Amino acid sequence: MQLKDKIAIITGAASGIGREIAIEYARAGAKVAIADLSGDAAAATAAEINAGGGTAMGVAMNVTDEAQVDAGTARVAAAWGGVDILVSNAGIQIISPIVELKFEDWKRLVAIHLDGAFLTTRAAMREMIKGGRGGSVIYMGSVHSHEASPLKAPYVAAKHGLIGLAKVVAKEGAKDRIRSNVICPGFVRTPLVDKQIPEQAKALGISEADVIRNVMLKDTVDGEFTTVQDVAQTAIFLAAFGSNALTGQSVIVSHGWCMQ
């Protein structure tokens, strides 16, 4: 019960990595707000956690909508008495060469990853400061926070940006015992990644098997995907860490794809 009675907001938590983190946080004793663009999906995931003995609520939240973010965060704080942990996880992926990339797609992806991270961070930090008991802000970065791949210009740019934001939050939050770190997974078999496989195969003119073997996993030490459980356990470790000794850092979880 490393997170006993901690209050966590996790964005994009109705599926994929966010959902796994929510489940594991609940098992570790946290009260978990499932914040997701789909209110119905958020409610369903919360109901599943509650049925398993955890404590969760669903919150409909478009992370690019300032009013929704502020209202959703305030709702969680009012219901449970504050906010201790934010996991900024909501994200999308768009596969395209730069020369063919639509400006509207660039703006949409950057808005979800960076505007969403800013708005949820601001709202959570305000509650953390008000509560006076510190807190932990965790961003879902990527190996692409450190490396680049073709066809992913807005994603790589946004994921690099999260590291910069995390460092500023670490500096500004220290006086209020608010820590900030970035988890940087390698490829995880989520719906987001499964969608990329045929898209990259088409864009690169290779088979889907070659995308997995020669694009996604070629630089790992063992040819294995990172798992949602790998990421969730890292998220528990970062949220439960007891001091400012670990703040402003990125933790790479990638089977050795990227070594820093």
Ligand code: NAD
Contents of the next structure:
Amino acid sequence: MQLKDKIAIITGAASGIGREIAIEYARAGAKVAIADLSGDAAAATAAEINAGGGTAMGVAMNVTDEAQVDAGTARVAAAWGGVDILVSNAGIQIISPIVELKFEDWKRLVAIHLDGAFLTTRAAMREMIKGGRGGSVIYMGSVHSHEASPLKAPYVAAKHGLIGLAKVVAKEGAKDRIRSNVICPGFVRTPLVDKQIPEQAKALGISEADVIRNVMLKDTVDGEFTTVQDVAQTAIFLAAFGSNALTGQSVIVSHGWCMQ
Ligand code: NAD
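We have the form predicted alone; now please give the form predicted together with this ligand.
What follows is the whole complex; the chain from before opens it.
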């Protein structure tokens, strides 16, 4: 029970990586708020956790909407008595060469990843400071926080940006014992990745099997996907860490695709 009675907000937690982090946080004793675009999907994931003996609530939250983020965070803090952990995880992917990328698509992706990270961080930090118990802010970065790939300009730019934000949060948050770190996974089989396999195959003119073998997993040490479990265990480790010694860092979980 490494996170016993901790209060966590996880964005994008109705699917994929966020969902697994929510399940594992609940198993580790945390109360988890499942924040996602669809209130119904968030409530369904929360109900599943509650049925398994955990404590969860669904919160309808578009992370790019200031009022929804502030209201959702306040609702969680009022219900459970503060906020101890934020996992800013909500994200999308758009596959396109720069010369064909629509400005509105650039703005949509950057808004979800960076505006969303800022708004949820600000709301959570205010609650953490008010609570006086410290806190942990975790961003879902990517190997693309360190490396570039073609066809992913806004994603790579936004994921690099999260590293900068995490470093500022680490510096500003230290006096209130608020730590901030970034998890940088390699490719994980979630709906986000399943959607881009055929898109990349089309854009690159290769088969879907070649996208997996020669694009996604080419530089790993063993040709394996990272799993939602790998990422969730890292998220527990970072949230449970006991001092300011581990802050302002990025932890790369990628089967050696990226080594730093
Ligand atoms: P996913 O598509 O399974 O889940 C993303 C979730 O985010 C969905 O539930 C979606 O509804 C939610 N979401 C999207 N826009 C939102 C918004 N505006 N407000 C609130 N919620 C919103 O994807 P995933 O693979 O689990 O991705 C989660 C995070 O992990 C993303 O930030 C992604 O960039 C990152 N990531 C994924 C991989 C991978 O290979 N899957 C690798 C590295 C990093």
